[in-house]
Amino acid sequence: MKLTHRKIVELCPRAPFNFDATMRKPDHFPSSDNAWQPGIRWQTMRWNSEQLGLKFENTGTVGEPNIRLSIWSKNKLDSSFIDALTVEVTYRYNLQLDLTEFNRRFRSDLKFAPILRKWRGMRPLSYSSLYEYLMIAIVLQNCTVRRSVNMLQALFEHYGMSLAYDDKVLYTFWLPEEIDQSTEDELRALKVGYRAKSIKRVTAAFVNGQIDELALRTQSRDEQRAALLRLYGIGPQSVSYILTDQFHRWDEFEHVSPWEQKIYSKLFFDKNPERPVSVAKLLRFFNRRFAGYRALAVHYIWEDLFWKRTHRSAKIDWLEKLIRL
């Protein structure tokens, strides 16, 4: 589908706001979904029915933020369309955290400090919806990252939809009823194995109404996590996630994966990642270390890592074995 018509609007994320680090993560697996390159990030979205090509560009400073935000659709968007969804990018993408306290807390922990000013203004977000947040997660789940990346492409180019604006061609999600309509065959032929039943179960949740984004995000956080804990084959450590990303609930930290145990062995405490300290060791750490902030903080410090791998000519050896792209 090309995209012709477009509109620009002028976002102004409140200070300090660091647009690359935001608007980059490289620790996610890559998707055909987005594109960036420094001080631009392309993104397709869908909203209240409308395939969008999106371009966030950064056209302030740290201390002085503010993106153009130009918004391609195939069809004219009127101003309340082009209203609910400045209203919805900004909530999707943390334009209006307020770090104050955050930045106050840790400005003087030696450790954490440095990373802190290196990347001050960074913030989580999620770049999708809920269900298309759960659809990554499903294929996320007990694989390598390569092969996470392969099923993902394949429910692309079978149930989305390819999106050219700007020179650019991306892919973007399908409807929960597109694939609702499918069988789980039809989806186990595009080698998704297991998690088929998964994707099936949660979409017909949303199509079915049991599932509502807009009126989770006014929920308790325990209200939250228990909605989430109910679909099919979501496990804790996706909730965790998407208790952060989605519903913006910065000490969120009740569960560390196995992949993650490694991780933050090696990192805390120089421990070999195949040799790791105990989960219960890792949390006692940091509820002592960040508490109140635990999620938000740990995202700072993964995403140095990850933006350090990205950015080193010399791979770091012992994560690149975790990875396994």
Second form
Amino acid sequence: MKLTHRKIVELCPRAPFNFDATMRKPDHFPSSDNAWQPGIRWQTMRWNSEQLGLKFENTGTVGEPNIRLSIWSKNKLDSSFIDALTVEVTYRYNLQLDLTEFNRRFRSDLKFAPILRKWRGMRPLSYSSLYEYLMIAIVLQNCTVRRSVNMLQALFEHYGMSLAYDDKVLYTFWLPEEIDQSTEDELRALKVGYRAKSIKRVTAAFVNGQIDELALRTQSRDEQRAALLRLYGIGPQSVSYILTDQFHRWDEFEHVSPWEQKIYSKLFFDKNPERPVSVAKLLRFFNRRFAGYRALAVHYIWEDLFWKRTHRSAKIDWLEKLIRL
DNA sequence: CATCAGGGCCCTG
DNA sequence: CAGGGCCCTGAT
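Could you present the same protein in the form predicted in complex with the DNA, rather than the form predicted on its own shown above?
Every component of the complex follows; first up is the chain already shown.
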């Protein structure tokens, strides 16, 4: 589908705002609903029954941030739609996050302060709706990066829609209603394996109104956690990502998966990943050092590591061994 | 060729 | 609460 109408709005994130470190997350697996180059992110969005092509352009600096957001659509959009969309984007992309206290708190942390300075103004975020993030979480489970990429791409091609705008062709996600009628066998044909059941059941929960993203946003962290864990196929690992990225819980850090355990052991204790530090010890360490901002601090450390990996010619050997592509 | 574990989660005992 | 099974894929 070709998107022909274009509207432009200006967004003013709260300073400090690091555009590229926010709009590009090298630890995410590549997916065809978005594209990035320095200073620009393209992102499709399925929202309020419109298929949208977004383009974020950096027109400011870390200290004086400004974004030009172009919104492509098939139908002409009225100003109330644009206003509501701006509110939603501001929430999802965390544009008003106040990092003052966080930055002050770790200014004198010898090991962490340099990373903080380097990525000053970066924030975790979700580019997606909760439903879409859950789909991403499901295709991440128990497989290699390449397989996650293939599964999501197959789902896009089967249930999503490709949008042409600004010389890009990118896919949007489907709505829960659009995949709800398909059978588990149809999904399995896309090689998602046993995840078909999770996709079906999470989708059904949205169609039946058992879960509502906007309502959840106003609830407590424990209520959010419980609601997510109630979904079939969604466990502690997926929930920890979602609580941080989607619901902005900056101190959410209750779970360390085996591969993360190896990476933290190497980073903070310089331990051979073959003989990692125990999860209990890691949790105690993060508790003491980053209390109040555990998820946010870990995000900075994690992104720093993956930026080095992706945007630097010299590979980090021990890390390469832990990432199966 | 066969075997195995992976950026989890569910279910069972 | 530990451990087996699950789909498929690439590595060995």
